[in-house]
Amino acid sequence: MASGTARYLRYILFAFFGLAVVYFISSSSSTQRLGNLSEFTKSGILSQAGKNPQAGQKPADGDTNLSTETTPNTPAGLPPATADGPRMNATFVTLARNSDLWEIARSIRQVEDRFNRKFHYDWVFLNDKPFDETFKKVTTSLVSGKTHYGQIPVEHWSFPDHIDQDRARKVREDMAQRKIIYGDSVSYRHMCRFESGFFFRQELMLNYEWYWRVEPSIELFCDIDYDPFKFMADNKKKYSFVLSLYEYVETIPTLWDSTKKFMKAHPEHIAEGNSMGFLSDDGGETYNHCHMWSNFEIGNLDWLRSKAYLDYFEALDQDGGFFYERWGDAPVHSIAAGLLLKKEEIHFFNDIAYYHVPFTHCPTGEKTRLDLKCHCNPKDNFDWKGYSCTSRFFDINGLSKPEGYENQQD
């Protein structure tokens, strides 16, 4: 009996003392584990901006978004992200509707977060109404740069007195029962004679050299590590694009016409060295309709306000091809580009990857897509198909098409 209740005190302290040990090794684990989360902490890694509500925040003034001093949602105790050197004189561009507000705030999302919240660019919306108080602070407490909000003027945003009022709308109607997009609407007609004419000319805009022009709902697939604007200003580009194509014919009858009279009058406006073998198979005798799709666009401000793009658009608007057909802004900026511009002055941004329904511009490539850390389907790829004009661009202009392009083909 002895020995067996010896036996069982040795057996009652040996697992107390296994009991201890594992206490010990399980307490100065937890201890370790709450060391090192504590480390984290005071390094700010697992830190969230904002804890302070002040922080990051960008007090209202007006019309104006006044303080970009500090990126939201960056990681307490790191520098926000900047641009390495000095930005552009630019701006970003929106003509939008209080109805597009949530439509413009996913295009606002998209910008910021591939390319804006790095530079810190200002954003200019504009509007044929004044813009209501919600448009304007959620739009400005997403945009990392200054936000700034004008209302059209009338006169630009209006039929000119040259117009015949009677004739354009049995122009619309005709277009209504022919069922072409857009043809019996007299807002997308002013909408296209304020983007062809006017944009470049409202007030706030007067004091930038550059713009990018964002719609709503578009979608922006790769980051962009660089700065476009200055991208542009160093190499001597003046516009640029990410998607090309043919453009109704229904909609534009008569505006090669008219382009051909602008040119007899206006020889001295036109561009040694310019793009009309994009514009034209046949020397400029008739428009082949390829264009570039401008609801994506970077360009020089200055070369718009210049007397050879002005004099073309007051020649188009006095022919009336806005109201009397549908011209839209697209096939009129790269006419313009096409003939007043050399074509070395014109950009393809192959690795600015967009969406604009029904179309998307996927860099073709797959180290560029991969380094770019896009989440685009090649596949989607519109540049090589044949409805697109990109091709013809690469082929005038004696470049180099990307590598893998003849699979995206079909």
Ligand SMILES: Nc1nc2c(ncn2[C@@H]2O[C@H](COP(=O)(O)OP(=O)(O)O)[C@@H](O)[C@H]2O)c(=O)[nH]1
Contents of the next structure:
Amino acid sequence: MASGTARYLRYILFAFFGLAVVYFISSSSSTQRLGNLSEFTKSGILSQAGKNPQAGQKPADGDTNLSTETTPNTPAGLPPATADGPRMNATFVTLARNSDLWEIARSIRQVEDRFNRKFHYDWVFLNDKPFDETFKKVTTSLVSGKTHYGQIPVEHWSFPDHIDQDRARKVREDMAQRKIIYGDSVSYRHMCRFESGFFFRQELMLNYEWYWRVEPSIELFCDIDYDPFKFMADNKKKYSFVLSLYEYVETIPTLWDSTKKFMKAHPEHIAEGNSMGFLSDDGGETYNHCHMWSNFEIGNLDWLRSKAYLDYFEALDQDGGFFYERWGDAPVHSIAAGLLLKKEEIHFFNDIAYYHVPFTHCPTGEKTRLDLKCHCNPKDNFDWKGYSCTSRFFDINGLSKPEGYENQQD
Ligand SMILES: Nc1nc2c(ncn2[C@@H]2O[C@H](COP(=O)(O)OP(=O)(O)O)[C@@H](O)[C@H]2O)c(=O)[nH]1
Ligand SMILES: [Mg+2]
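Give me the form predicted in complex with the ligand now, not the form predicted on its own.
The next block holds the full complex; its first chain is the one shown before.
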């Protein structure tokens, strides 16, 4: 009996041993599988086509500012990916109607893809009417930063009391006959006055120091791998542009007269070492109509809110040319930047490739275009053509023109 019991005990021990071996083999192989899986994830093989480097990895070319980045579908609760470096107190700003939704959606998508998906700056939308739910829903879904929606107070979008309505109406009728672009439009004039004197004073904008203006249906053609707001701050820039050209004379016949009156009344606001040479070919006697196109702008809001700028806007507004002519915000901003800022405070962004109908700024210099993965045709670049004022900007600042500009002059 004793030997029988021992045999049973041996069988039980063997069975335990066998079970232990089976358990050990199966658990070690599943650990290994999990180990391999986490290796794949780390090396980015499971992330989107290897385009989303994880912390500690060398970022892909052109993504040099990235420290961490998640796949586009960041799981809820995880913080969004951000670029290295301090955040500037900055926002995008767009004036738009509800009917501009799909055109501004295209612009936002381009700005996000080329820049803001890595930086997540806020976006302020302004409108003279309330934004509808669809506008807010779609734009919020596209912007990677916070979105804010503001309705413009009526006094910033209407005729000031001192404007003679009859005179203003006659001007519109006359301009309609002469087929001057937007010449018959009241709302376009409110828009130009608003962009000249009020957008930077909207309640939502008071929280910010820097702005980047974006209009519907614009295009960006190159990656922007650094923070232009920070560039502006670090280099003491206050205003910037990508396209410049001559303004239609018929829309601003007396703008320079008003400006000269202002210069006389407020010599204290005129900067030493300003850009008068960009604006005038005869030392300030007449305006050559050069201006920086304001549908793209990166600029400093505190400068626009300064006494110097506000005095200039107020002087122009009193003279009534927003309504008795059709003064655009582009020449107004440009003349102000040209006279109230030192010339070094204005920056030309060669590396921000941009389109607003009908002009393109495509960076001069093949290396820049390849490094930044640009998709614009260099032949479309407007910078060095006869109707552009950008050459003049280079000349007055003593800048040497980028290599290859000679081949783009016609
Ligand atoms: N809310 C609002 N925005 C306007 C109005 N008119 C123009 N805008 C906006 O003002 C900017 C300039 O207008 P746009 O039509 O692009 O003028 P253009 O670029 O000079 O041809 C754009 O951002 C428009 O969406 C308007 O009546 N109301
Ligand atoms: Mg436009």
